[in-house]
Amino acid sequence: MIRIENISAGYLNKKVLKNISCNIYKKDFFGIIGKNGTGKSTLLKIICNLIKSYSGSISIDDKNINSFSKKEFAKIIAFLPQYVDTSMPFTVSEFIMFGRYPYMNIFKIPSSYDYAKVKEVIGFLQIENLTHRKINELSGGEKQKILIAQVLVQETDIIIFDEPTLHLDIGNQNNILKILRDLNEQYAKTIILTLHDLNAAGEFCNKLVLIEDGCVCRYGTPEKVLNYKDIERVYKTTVVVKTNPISDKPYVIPVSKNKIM
């Protein structure tokens, strides 16, 4: 379990995030939602350990996250921010092998295991038509499968997303929060991710907290957190929020005012 509690956190003077507390358990696919600019990418940033807090701590089971050495650290939790340079022309599979680091010796030599490791997530991400291409030379979706591949040879039970999906079509968006899915149904991994679509939170996630103003705002499953008042208050429009035919989960619908008035 990732117990988060009380954190206030901030860049120079300004305060983001004020008294954050909530846990995040194993096999968690676990959502962060809120306007832009309301602290999300900061939070993730702090559970990993990249930036430090004003007060508060967060744990893994028990034990403090400052307590573990940054090798340690990186055989927990693997980390997809929202930026990645992919400009430098590396093969897909040069690429990839880079998320074997916390494994591997001094002389980062890679071990047949890595090899295997490596080849074992290119089969579950069915990407071996791409393993000998450029990684520059990708299209947006098929970086972001090499992306998620080099976190998933990290070999951590604990993976974090900020925006998996930011610039991708709706194909794309759903291929790659199936993908997600899969890794937190079939391999239990523990999924945390930050996300603008309301619905795709509502549709993947079971579990998600909605920062409002740097604080929580509603925390629990997708239909406490998704109701029309607070997301209405939170994102300042107007919407009603219906539950999916198919797979009973909510979505939310925005409403032009001048249609309701």
Contents of the next structure:
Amino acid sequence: MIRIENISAGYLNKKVLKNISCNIYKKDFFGIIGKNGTGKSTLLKIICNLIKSYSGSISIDDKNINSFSKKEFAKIIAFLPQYVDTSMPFTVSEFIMFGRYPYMNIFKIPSSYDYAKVKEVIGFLQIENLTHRKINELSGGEKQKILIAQVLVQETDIIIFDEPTLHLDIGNQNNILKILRDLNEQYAKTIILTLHDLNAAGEFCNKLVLIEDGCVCRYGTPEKVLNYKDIERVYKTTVVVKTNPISDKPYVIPVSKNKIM
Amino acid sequence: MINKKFLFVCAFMPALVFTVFLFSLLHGSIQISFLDMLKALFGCGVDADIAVIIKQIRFPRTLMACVTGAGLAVSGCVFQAILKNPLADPFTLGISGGAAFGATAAFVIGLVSITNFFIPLCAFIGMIASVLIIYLLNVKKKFNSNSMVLSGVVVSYIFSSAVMLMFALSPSNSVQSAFVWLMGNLSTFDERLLPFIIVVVITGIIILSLSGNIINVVSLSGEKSRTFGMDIEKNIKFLFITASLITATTVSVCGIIGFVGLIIPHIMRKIIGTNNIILVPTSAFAGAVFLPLCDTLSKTLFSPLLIPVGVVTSIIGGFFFIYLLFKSERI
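Since the structure above is the form predicted alone, I would like to see how the form predicted in complex with the partner chain looks, so please show that one next.
Every chain and every other molecule in the complex is listed next, the one we just looked at coming first.
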């Protein structure tokens, strides 16, 4: 379990997060939603130990994240940031192999187990046709799959994604989120992610936290969090919240205020 | 796949280096037959002049060309990874500016008249000074690639202004000598420095070849590298210092030989791929092929006149990039 207690953080004089507290349990599919600039990515980076200047504490299975060594931590949490530099023309399989870095020996030479793990993940994601292509020549959707493959070979129980569906079309968005759901359901991975798409958040996550001005506005199941009052207040827009007749999950429709009036 | 590439590195490339080495020994202002060269090398019954040319002039010069070419090419690989830019080279960070400043000072102040050792010594000190400045400027910025390039450009401008100032205030004969040195030259180095250079450069190349995967991961964005448990700043410092030391050692003796560190990793990346586990040693061998070939050209193009090898590498490098520009939209 990840216990987040009274996390406050900021940049220069601006406080981005104010006393954030919540628990993320094993096998949760945990979504963080909120307006742009409310500190969603900052919170993820604090959980991933990439930002050190904050107050409060984060523990994983009752062990403070600062007490793990860098290598130990990389075997517990894998993180896919919003931006990853893919300008160097590595082949897809070489690029995925970097995820095995925490497990490599002093000279960081991949072992036969590392190669087997990469092959297994390539098979799981069905990206065999991409393995010999250059990472910088792939489309957005293909690249995102490769980045997911890279975090999967890291063999961690917790995987964190910062906007994994950013800039993707609806088909690719759905495919990527289905992969994450499979990882959550079949491989018992704890998934934590930020999303701008409230419908995707409602459809795929089993827990959501809605952040408003750096504070937790609402925390719980999608049905509890995605209520029109909170959404309208946080996003400052008019919405209608309905239940998807097929999945029974809530979905949000933005409404043009002029038409209503 | 990796085994085929590994075979390429271990068998074909050393053979190519050896062939080019022999080729370079044979050609120069005077053409020497293969048999005479062998006799001269093994010290059995050959004309004394030929023996001197082969053993005392061409052998150390070609060896120096191989070592320098290998060192610059490997440094290029590392700087391209640190700066996340396939078009960077060992001089992008402006560390050659320090060498130019040091060497020019040695000529202008007149230290050369005491002993020629002052040229490499001053160039080395100047280069280490520029490396130190760039290092200190980037400690606070956590070795961010953009700030490294920016500080490199600034350091380079400051040192080149200082060189220009010295040129403006100095007698023309010392300016002429300094200018020739700045163009990169393999004909004037002191042979006694060769063992030292070989040890430093080869050790550096071995260390960097063994760090191939570290170089790979460093070339990703810093945030991503950290999630793999890598201490990114520590590794960038280690790679930057090792590659700079190799560059400083070769440049302080041979002058500024441009483009080797840029085009060799670039061409090798096209042939063998971007994986630095293979790319670094392959680039070392390719550099050890390229520079002796350029040196042979510099000896024979306007024979008996010798032109600085830096001029040849720059011309080839320039045309190569024009070719790349027209061949593909993406460099």
